[in-house]
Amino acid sequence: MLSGWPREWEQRYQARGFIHVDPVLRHLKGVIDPFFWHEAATGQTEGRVVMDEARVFGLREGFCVPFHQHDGSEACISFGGARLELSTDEQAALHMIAIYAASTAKAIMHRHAQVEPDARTRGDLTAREVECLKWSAAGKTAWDISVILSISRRTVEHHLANACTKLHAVGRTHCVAEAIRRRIIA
């Protein structure tokens, strides 16, 4: 766990498990889109201690980007604190902050554990693929992309799931994200 709360609440959080009955990580086991805290509040009474205890140390709410590994396991990154009142583009910037994180600190996860997360840096990605990217991260829909390339709209689609596929990405924000963190795309 990588993290940058308050230490007492990370020590407390720790020392009671918080862990095991989080609602935050309870709820984004069911979400692939980021979420608010306050959306994973539920009536349980394990989950509203961790979430009052929580306040106590500054942290009233927060945004949450959940992760969905290829493996079936879980991550998530968090921001929060007192107040927490974003735009659909702050949220949309933080999503996008988060995915190249998770990203990096994976790779510098595997750097130490002296494994290579993968050795093919541009990820086998064909010349169409990085095009349809480069497009993705300019903010174009499929339909755009389609349009501007004088291709099909499932023939975009189909460039950018192979791209996800190569790159291990579970979505194409994550993929663009992974692709500019891999130098594919700036």
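In this text, rigid core is short for the largest set of C-alphas that superpose within 1.5 Å between two forms. Since we're looking at a predicted model, the values are computed, not measured. Residue numbers count along the first chain shown, from 1. Compared with the form predicted in complex with the partner chain:
- Annotation: Cα of Val21 displaced by less than 2 Å between the two forms, core superposition.
- A movement of the C-alpha atom of Lys166 reaching 2 angstroms or beyond is seen between the two forms when the two forms are aligned on their rigid core.
- Relative to the superposed rigid core, Val156 undergoes a CA displacement of at least 2 Å between the two forms.
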Contents of the next structure:
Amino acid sequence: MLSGWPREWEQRYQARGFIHVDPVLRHLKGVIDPFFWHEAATGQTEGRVVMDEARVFGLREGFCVPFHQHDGSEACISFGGARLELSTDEQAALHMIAIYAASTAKAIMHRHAQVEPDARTRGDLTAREVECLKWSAAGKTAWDISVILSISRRTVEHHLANACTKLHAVGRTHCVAEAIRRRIIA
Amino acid sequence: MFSMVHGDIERNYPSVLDHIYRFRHSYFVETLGWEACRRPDNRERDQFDGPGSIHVVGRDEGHIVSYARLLPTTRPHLLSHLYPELMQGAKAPTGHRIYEWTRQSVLPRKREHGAANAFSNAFMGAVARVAEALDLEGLLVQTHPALVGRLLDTGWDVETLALPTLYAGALLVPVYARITARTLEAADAAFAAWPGSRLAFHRPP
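What would you give as the form predicted in complex with the partner chain, now that the form predicted on its own is on the page?
Complete assembly follows, chain above in first position.
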């Protein structure tokens, strides 16, 4: 789930397993055109709690664009808020925006999946790169590391730059953080 | 298994054309219920069919299982003459390198389950390759918005020409889909995923 919902609502939604009773998700299985949340809620009692609690977080009404994927699964993009009054043209425009957004999201996910899963988490770092990162995480500068490992400072910088590229990090701090997050270094 | 048929096929390939019109009748009238297109001779053809039409045909053991028609936009076509109101006042692109993709059809038994989508993808890939072979810039498409996602996913650069509106009870949106390098990559991938996919070009003698 990618979302710009209030964070507390998103956490609550996941913690309480609302995904299993959400009337919007149930409704979208049977339709191909966009609909408003209140249309989905009509006649469903089990999911009432989801709609009631959403309201507490300022999500009183929403407009949902359903997607039926090739593999038989469903997806949707919802636009929600405290007030939602959409003209026919605005609904049509949101419909198209959702279609473009969903396709772009799919393309991004597809690109991620194409990278070898192991290479993605481990980043395919060499032993030397990992070693430089460990010292970097311990607060050592490139010059410190060059002395510790008896290699030139330029080589250390080269290893760290390679590690950055492999972990898609924008700088050394980000690179260390990524390496820890992926459990490459402790 | 996929072929492009064009030129004066009425004269050169009358039997091919007859099969095409019969397939279209059985698909659009008998399966989809387009009653306005029903003909006593069970051949679905309209005022836009003619020597300028390009037919993309998918066959399985000699029988037509999928079909698409490309119409030149330098002559009357559906968006200009059947439902220009879809444009809501805007102007659609036309030109020698722009055709209109109509009558897209894949037999239901060819798209029933997961693996069958591979056929449908390969057929869409065939349409892309035909457009490329004709050196087209892009295709006008009028479709349900849900299928716009499919075009985007297969690498077309899709420009929405007007907002979707209800036409004959269903949402319809006019778009202009330009071919990109990604369209052809997706076509290659779709051909590879459906063994035996190839595209033949039939030209009048």
